[in-house]
Every structure is written in C-alpha cells, then in structure tokens.
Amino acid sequence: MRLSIITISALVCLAGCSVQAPTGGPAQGAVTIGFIVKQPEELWFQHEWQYAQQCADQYGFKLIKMGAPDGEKVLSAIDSLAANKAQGFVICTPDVRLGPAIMAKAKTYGMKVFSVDDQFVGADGQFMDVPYMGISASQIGRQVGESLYAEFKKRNWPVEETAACAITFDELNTVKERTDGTFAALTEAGFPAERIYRGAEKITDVPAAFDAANIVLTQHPEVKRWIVFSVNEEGVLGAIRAMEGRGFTSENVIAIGIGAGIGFMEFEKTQPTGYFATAVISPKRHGFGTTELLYKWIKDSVEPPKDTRTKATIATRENYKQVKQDLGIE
C-alpha cells in the first residue's frame, strides 16, 4: 500500500505523541530482537528471516519475525515488539518515507533500529542517519549490463534486430539505481540507447512485470531478439513469461535478474529458458549480518557501521550450484 504524505505525517504524530512505553523491562541479560519485513511472502525475505534465526540460535537471544506491508502495520508491529520487551529491531520498511515515524516510535520505547534493504528517507528528502545495510545498487546494475552486453556480442546478434526490454520501478531509489546502472553499462559498451524500451511496473512482482512487458512487446513487434533486465528476478521472469507467450525462447532472449531465490528454479528446468543468469545477492549477510550487528549493539554497546553495502555474484545455469554453496544460500 503506498502512503500519501498526509498519511505519513499522521503516522509520525501517532508514533511520537500517542504511545506510552509499557512499564517493566526485559529480564537481566535477556535480549529480544524483532525482524520486520515488508513482503513476508517473498523468498528473499524468508531467507533473511532464516539467517536471522540462525544468528539468534548462535548467540542465544529471542528473535520475533513479523510481516508489515504498510505503515499502520509497521507501527503496530513495533508496539507488539515493545509488549514483548524487545530492545531493538531490524526492518525493511514498506515505504522509505516512514523513516521519521518509525524512529519516533522506536525512540518512545527506547529501541535500537537497524534498517535493511530500503534506506529511510527523512522529511527533507535526504537519507536518514540510521544504521543501514543495502546493496551496491548501481554497481550491481552495471554488472548486469556488462554481462548482458558480453553475451549479446558472443551470440553475434545484429543490433538492428535486437532491443532491450527494461522492466522498471522508479518510485524506489534503491531499485531505480539498479536499472539505471544496467542502462548506463549497456550504452557505454555501445548498445544504442534508443533501442532500450522501458516498461514501468506497478509493483515489483511477476504479474506486474508480465503486464509491463506485454505493453513493450505490443509496441515493438518488429524486434526479433530481446535483452531483458529489471529491478529483481521477478521483473525479469514476468518479462520472460510474456515473451514466451509470443514465441520467444532461449534462442532469442538474454535475460539477467537480480536476487537470491526464484531465478535458480529456471536453471533447474530441463529445457533452458531465456533466463540466462542472475546477479546473486546473499540474504545471509542481510539476515544474519544485520541481526548480529544489532545484537552486539544492544548487548555490548558496539555501534554498527552507518552504511554497509553488498555486492553481487553473476550465476548462470552452469555455475549456480557452486555460487549458492559459496554464498551460503540453501
């Protein structure tokens, strides 16, 4: 659910003015940490939870995993964590503009906050000074673009018969940087900018990408070969499904996604699809790493770095099993 500025302002007031911290504190030496994600049904976030739980098991603290797809549920989740005497939480917020409301609510309860994946934005439009672990979005996008162009050249495709389909979601800066990075790498390598066609998706899932790609395909029936990129694996897979419906196969599609989950399933199919590779991001670092840093902040007063970035590894049908093993992806 997208929130208006008025709604977010109301939530900031609610967070800062209306809630009283519960009496009583945690048992001496006990640590409880929350891990809130915006889309708990997505494999990426399930993996983050999995590795966060591994961290909790290793260090012996309590972990509370919660899904919060909108602002009201985020604030409710923080209330629930406070009732469970949590001293802090890791969060991937459903809207980066909720940052002030989240921090106001956390301050009311004396909680420490670690943001992951999507970085908080303040009322002034600037990133907030809150510990954050994200990805090197632009660099990963460039990795995708460089790999796409290398495979395009390897196949000796005529440029006049080839176009790129970019499934974009420019409303969120951390994913816009990915597609912008891919666009930049492709054009710098020599691919014509005028042959990169953008299809904006309403949300970042497979059905929305399918719809966005179908619009691009309808507008450009003359294209015989496609290069495909998007903000994540779901965006690329939606585009591939749309192209398959129009007769395109692995022979005339080169697609590279970004993520750490469902793209691998394409590699396990007997018949190869247009999904050529994926830029793999490790959910272990985002799940285990953030939770470990927060735990040490709570337990030992060791403040985490303000900004930590994760790089990607390009995995193909040939090497993905080794990549999964190297990155600790089960």
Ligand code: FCA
Contents of the next structure:
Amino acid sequence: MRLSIITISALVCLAGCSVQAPTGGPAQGAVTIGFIVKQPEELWFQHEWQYAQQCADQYGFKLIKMGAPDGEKVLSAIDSLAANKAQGFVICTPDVRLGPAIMAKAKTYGMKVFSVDDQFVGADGQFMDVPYMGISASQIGRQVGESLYAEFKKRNWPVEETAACAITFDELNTVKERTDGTFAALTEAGFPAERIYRGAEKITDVPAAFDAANIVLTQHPEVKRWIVFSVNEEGVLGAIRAMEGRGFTSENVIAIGIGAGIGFMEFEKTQPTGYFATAVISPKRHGFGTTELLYKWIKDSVEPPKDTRTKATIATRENYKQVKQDLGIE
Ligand code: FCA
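Since the structure above is the form predicted on its own, I would like to see how the form predicted in complex with ligand FCA looks, so please show that one next.
Every component of the complex follows; first up is the chain already shown.
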C-alpha cells in the first residue's frame, strides 16, 4: 500500500532537496510560498497540494511543495525554503509538539506560518496562537456515528451479532476528537458501548490500520457483523481489507471514513465493498484556502483568521459524484 520512495520523490520535492531559484533571485515583490505536509503518500495531502498549486497559478506566485515525515525533515525544509527566498509556508506538521521549534525557525527567517489540519501544541500543552485551518472534528465524528447507526437500524442487524471496530490514534487531538465523536453518537443513539472494540494504530495509514484491525478481529471471532469507523479514510480502508481477508463483505460490514480520496476509489469499484460512505471534507478549502490566506497576508498584510473549522458532507456510492461537484473538488 505504501508508494515506493521513487514514486514519492517523483511527486514531491522531499525536504532537504534544493530547489533552484530563478537566476538573480526572485523578482522584486515576487512571492514564494512553501506547502509542507507530513504524509506525502496520502491522497488527502496530494489533493491539498493540487489546490494550493491552483491558487499559485491563479495569483501568479511560486509554490514549493515538500514532504516532511519527521522533525529533522521539517527543519531542513524550512532552511531550504529560506534559501529559495520564501516569505512563508503552510504546514501539516508530522508532530504537533514541533510547533515551538517550527515557529522559532520561521522567526529567524522572518517567515509567516499557517498551520493546516494538525494544530501546533506549545511546551505548556496548549494549542499555539498560530493561524490554523482544521476540520470540525467532533462534529464530523458525530455525523459518522449517526450515519452508521441509521444504516445499522435500516439493515435490522441483531445487536448481539454486531460489534463496532474503531481504529484510533489518540496521540493527535484532531483525530482523537473524530473517533470520540463517533463513539458518543453511536452510544447516545443506543449502540452498547461494550460492543465497541478499539484498535490503536501506530500511524494514520492503511497498513497500520490493517494491523490494528487484525488484532481486534482475532480477539473477537464471535462477531458476525461489523460497523467500522476511524480517524480517516485510510483507517477504515485498512480495517475493511483485514475483514475481507476473513470473509466479510459489503453484506456484513458498514464502514464510514473521513476524507476525500480513497473512499471515492472504493465507490468506483463495480462490486460494492464494506466502504459504505465517506464524510467528505474539502482538500480545496484546506489547500487553496490556506495558501490564499497566507498569500494575502504576505502580499497585502491582511491578517488571516486565527481558527477556521471546516465541515463535512456524508456521501455514499449513490451521491458522491454530486457531492464532489457541489464542493468543487475533482
Ligand atoms: C489529519 C489526518 C489526515 C487528514 C487531515 C484532515 O492530518 O492525519 O488523514 O484527515 O487531518
């Protein structure tokens, strides 16, 4: 499931690689912006880049996209951006506790910083006062729970044969809030809390979710029907693949992810899988929107809003094309 390093480097200038500045440096008044992401192999982040590039093309500034999966790569990415005369960057950090180090380095170069998806946490454990755009995580998690419960009821599944598999990653607040929200909505609707089994993943990707789900499945061979939720689409997909490996199909799995990539690919398959719906969030708002706010901050000194939360729309195989069109995503 992981893309090879060659594929990744073809997609992205990994942190530390040098980007040639135009001869003589950027023209007077020219703007250069970086867009650093923690997991460049994840579709969500590739889509954020795609929309950030649309913004750069529309306004005519230079965009440098970089993948930085750890702290060292983040810091060298910022050095590389400085060498390319970037005035600022948008970042989804690989670790929210890097916030103070990132801000300190950006300050030495006089760069502006806009955080996206994952919010910086300071040494005191509080969220940092840095412009941020993220999803309305608890609310979206709840939407997932309500939709899962509605489908469970619609199918008339006997509760004693059904359990929920939650693939979680509690180290990161924005994703913990999602699975906590789903748990709350399911239990408030009447699903028994003791039938929700958690599998903690080591990182938020498909192979890690696959491993976490296999542990849950091994522990609960008695379960005949599964409800599945997680922090993102990858978490749900890993669980579905693990379930398929044990003979579960769309007939006995109801899974809902959060994202705007892999879920659509599941819907495009002729044979339905357990992937029942996606809470569609917008990589356009996060990619284009953050980059545009940062550009205006650099160019026209327009201060961006401090905290922006975006919403989700639940889409199934039946209506996902319309939902994508409504959100203006390709
Ligand atoms: C976090 C998750 C990603 C994506 C993003 C909006 O960064 O790790 O998968 O859901 O929030």
